[in-house]
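The chain below stands alone and is given as structure tokens, in the form predicted alone.
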Amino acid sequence: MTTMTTAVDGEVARGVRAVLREKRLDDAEDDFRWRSEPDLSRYDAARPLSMDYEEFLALYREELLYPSQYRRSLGIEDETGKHIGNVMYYNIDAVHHETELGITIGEPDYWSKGYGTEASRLLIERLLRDLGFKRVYLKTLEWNQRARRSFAKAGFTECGRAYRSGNSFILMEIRREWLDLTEVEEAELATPVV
């Protein structure tokens, strides 16, 4: 595996194969066909675009331009910068210091190849200590047990349930804390026992 070295423009987060950076307004064509994708859809627990792409591509811009201080998303790229996916953070709460996170990996290619959980760690780390979000959560559909596996090699721990127009979800969520724990921990191991 070759091991990303050169900076990628708009670069906000990096691990060892996937780079978190700025939206692009050449991500547009990806965006509308993930989001227009039947199947993709489903995963979202939502309906597929139904919106023509030139319309589409005006909202898109004007989200570039305007962006919600409740909402940012982020491309997701692989080793070689080509476009996998976006992960965002939203329903940011600045008074409770806590935000949602979403991702979408919408090249099936890259999944259950730990692109997703790669990416959910590096955003979640930047939130937890750059940020200073002391909470991240999610929903999950129940059904989907690889996202469920990912969020959960990502720190993600269950803690509740959630029904929305007849689906049911998985509630997660990941803490400063445990972030630091883990971090304890890690440090610990490291350690050699003398």
Ligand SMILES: CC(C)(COP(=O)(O)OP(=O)(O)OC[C@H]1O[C@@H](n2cnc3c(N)ncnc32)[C@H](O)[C@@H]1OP(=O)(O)O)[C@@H](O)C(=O)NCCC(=O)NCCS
Contents of the next structure:
Amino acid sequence: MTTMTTAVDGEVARGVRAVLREKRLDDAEDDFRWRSEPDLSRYDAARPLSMDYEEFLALYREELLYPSQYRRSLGIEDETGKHIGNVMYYNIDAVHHETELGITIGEPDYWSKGYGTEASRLLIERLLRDLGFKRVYLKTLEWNQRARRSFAKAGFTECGRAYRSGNSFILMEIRREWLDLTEVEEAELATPVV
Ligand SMILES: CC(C)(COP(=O)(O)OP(=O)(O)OC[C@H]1O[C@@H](n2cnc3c(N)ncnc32)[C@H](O)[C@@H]1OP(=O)(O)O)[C@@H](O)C(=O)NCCC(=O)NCCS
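Okay, that was the form predicted alone. Show me the form predicted in complex with the named molecule next.
First the chain shown before, then all remaining chains and molecules of the complex.
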């Protein structure tokens, strides 16, 4: 039996489990909740948000209306259409064709089930194969073993270390010329729809 899959609104890429789609205003509540959560913020060595929801929503609306040329976020949905996190690229360097990747699966019930690795792969594929980037890099806290494992599975390789404000970070990268040399299985890769 063949299963028909209908593209979700604003769909950018689809994997076996995860779908990447454009951000929208009704993500604001989830994003506010996740960014206010101290347990989640510590994975980014960041402080939880201190502004109230009204202020957050005003800024959120503004960013959707006038997106920055230096950063872009996409929502991650599961197979049922539930918004479970976000993946983003920022510090876009149009001269060197490089960008930094970030990801949060905001719902802890969805951790270690493969969604994060697939979402990262989908974005890497899009950035390196479709959008002309030559290198995608990231930094992750040294103690964040789950993230390090997930990024390694997605094809990233460690390329250095950094220390900032008492935190030790691992730097990782993936380059376009390596794409076919990684263990990423073609069958699991993104099928871009736009
Ligand atoms: C990091 C994150 C995006 C990874 O996504 P995910 O869906 O949880 O990851 P996956 O399930 O695809 O892969 C996780 C891997 O780490 C392994 N893992 C989990 N906990 C681990 C630990 N403590 N030590 C070592 N490996 C661990 C899992 O078993 C899995 O590997 P496997 O498939 O070989 O078994 C997600 O967990 C997340 O958003 N976490 C909170 C925020 C965060 O850490 N963001 C990253 C900041 S750089």
